[in-house]
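As C-alpha cells, one chain now follows by itself in the form predicted on its own.
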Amino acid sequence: MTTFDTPHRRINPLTGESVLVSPHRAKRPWLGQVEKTPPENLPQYDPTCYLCPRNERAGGVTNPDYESTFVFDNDFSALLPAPSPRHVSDHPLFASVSERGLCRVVCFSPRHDLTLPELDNASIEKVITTWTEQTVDLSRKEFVSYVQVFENKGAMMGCSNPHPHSQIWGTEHIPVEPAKELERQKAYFTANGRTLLSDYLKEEHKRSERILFANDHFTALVPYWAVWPFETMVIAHRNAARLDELTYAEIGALADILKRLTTRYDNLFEISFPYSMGFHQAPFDDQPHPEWTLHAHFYPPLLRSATIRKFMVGYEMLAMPQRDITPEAAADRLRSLSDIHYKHEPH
C-alpha cells in the first residue's frame, strides 16, 4: 500500500490526462458538520410528469400504460438523423463538420419515485437488457459509429425530470472521451498484447486500497486518477467490449454491482445522490476491438455533505483538475457504508 502525503500528479492511462492531488489540504473531508436535506417525497405516479405512464408528452403524444422499461425518441433531441448540409469553412481555423444521430430516453420503470438503487435486482437487469437492445438497434443505423448510454441523476446534474430515466445517443462520429480511450487502449494493446483495463484491474486487486467490492464478473473501485471526490468505475472482468457481449450471468452481476454502488452513494449523505454516469463501450466502426474492456464511469459532484459540492473553477478550468481528498480516502469512506439503502435501515 502506498501513502501519498504531499502534492503530486496522477496520470489517467485511459486519456493521458493528469489530476493534481493535494492530500495535505483535507485528509478527512467528511469530518465536521454534515448538512442533511429533507427527503424527497415523490409520488408513485405524477399526473403532471411527461415520463409517467398514460401522460401526454410534447406534440400530444401519450405514453403507453407501460409496466417495465419504456423507450422513446427524445422529443427535444440534440441530434437529428436526417443528413444536414455539408459544413464548408473558408478558413482552417473555423472548421466544422455535420453530425447525424439519434437520441432516446429510457425510463427505468413506471414508478415516478424509484431510482436505480431502490429498484430490485430483476428490474435493474431489465434496465441493462433495455440498454443493450437499444445499443444494438442504434448501432444498426448506417450512420451510427458510436452508442453512448448515460444517466444524469438529480437536478444538480441538469436532470429536467425526477422520474428515473437514462439516455442513449447514437452518433455519426466517435465522441471526444471515448476517442481518447480508444487511442490509449489500442496503443497499450499493441505494445503489451493485453488490454489496459484488465492489467489495471489485476493491479488494483493486488493493492486492494481503492477496491470497493466485486463479484464474479465486475469490480467497483475508485480509480487511481479520479478527479471528482467520490468518482468510481465499474469494470468488467472479461474483455467484453460492449453491452451486447455480456452473458446472462454477467448482466445479473452488473445489476448487483450497480445496485450496491448506487445504494452506497445514497447512504453517503442520506440523500438521493446526484451523479452523471455512463458506459464506455467499443465503437461500431466495422473494426475488431480486442483492446477494449467494457466499463462505466460515475461522476458525482458532492464533496462534504448534501449541500457542499465540488466545482471546476480557477486553476482547474485554466490549468488542470485538482482534488484534496485522495482516491484512497474516498474508497475507505464508500467501503464503510452499508449495502442496505438508508431509507430501509433502522434508525
Contents of the next structure:
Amino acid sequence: MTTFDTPHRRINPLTGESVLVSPHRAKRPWLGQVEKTPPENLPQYDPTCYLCPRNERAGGVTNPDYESTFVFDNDFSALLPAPSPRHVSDHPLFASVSERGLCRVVCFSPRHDLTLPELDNASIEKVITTWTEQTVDLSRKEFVSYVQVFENKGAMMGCSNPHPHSQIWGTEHIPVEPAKELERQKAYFTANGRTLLSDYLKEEHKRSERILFANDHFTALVPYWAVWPFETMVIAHRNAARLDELTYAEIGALADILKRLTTRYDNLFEISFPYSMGFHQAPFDDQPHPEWTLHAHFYPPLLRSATIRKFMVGYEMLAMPQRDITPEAAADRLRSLSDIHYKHEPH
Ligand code: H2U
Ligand code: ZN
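In place of the form predicted on its own, output the structure of the form predicted in complex with 5,6-dihydrouridine-5'-monophosphate (H2U).
The complete assembly is shown below, putting the previous chain first.
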C-alpha cells in the first residue's frame, strides 16, 4: 500500500486528465458558504408535483396513474429529433455542427418520497430494466449514436424536483466525456489486448484500499483519480459494454450494488445525499466495442458535512481539479458505514 501524504498529481486513464491531491491540507478551517439541508419528510404523494401520478405537467399533459417506473419525453428537451439546416461556418474559428437528439425523464416509482436506496431491490431492478429498454429504444432512432442515462439528485446538484427520477438523452454525436473514454479505452485495448477497466479492477482488488464492496458481478470503489471528495465508480466484472447486455443475474447484482452504495452515501452525513450519477455505455455507432466496460460514475458535491460542499472554482476552473482528502481516506469512510439506511436503523 502506497502512503500519500504530500502533494501529488494522479492521472485518470479513462480521460487522460489529472487531479492534484493535497493530503496535508485536509484540515483547513471553513468559514465559507454553508448549504441548507434538504427537507427530511416528504409526502408519499404531492398534489403540486409534476412527476407524481395523475398530476398535470407543463403543456397540460396529465401523468397516468402509473404503478412502477414512468417514462415521458422531456417537455423542455435540450435536443430535438428533427434535422436542422446544415450549419455553414464562414471561418474555422467559428465552427459548429447541428445536433439532433431526444431527452426523456424516467420516474423511479409513483412514490414522491422514496429515493433509490429506499426502494426495494425488485423496484431498483425495474429502474435498471427501464433504463435498458430506453437505451435500446433511443439507439434504434437512426440519428442516435450515443445514449446517456443520468440522475441529478438533490437541489445542490440542480435537481428541479425531489420526486426520484433520472434522465436519458440520446444524441447524434458522442458527447465529450464518453468520447474521451472511448479513445483511451480503445488505445489501451489495442496495446494490451485486454480492456482498461478489467485490468484496473484486477489491480484495485489486489490493492484493496479503494474498494468499497463487491458482489459476483459488480464492484463499487473510489477511483484512484477521483476528483470529487466522495466520488465513486461501479464497474462490471464481465466485459459487458452496455446495459442491454446484462443478464438477469447481473441486473440483480447491479441493483444490490446501487442500493448499498446510495444507502452508504445517505448514512455518511445522515441526509439524502446529493450527487450526479450516470452510466457510461459503449456508443451505438455501428462499430464493435470490445474495449468498453460498462460502468457508472457517482459525483457527489459534499465534502465534510451535510452542509459543506466542495467548490470547483479558482484553480479548478483555471488550472486543474484539486482535492484535499485522499481517495483512500474517502474509501475508508465509505467502507466503515452500514448497509442499513439510517432512517430504518433502530436507534
Ligand atoms: P432534473 O433531473 O434536473 O430535475 O430535471 C427534470 C426534468 O423535467 C427537466 O429537464 C423536465 C425538465 O425539463 N420537466 C418536464 O419535462 N415537464 C414538466 O412539467 C416540468 C419539468
Ligand atoms: Zn411527486
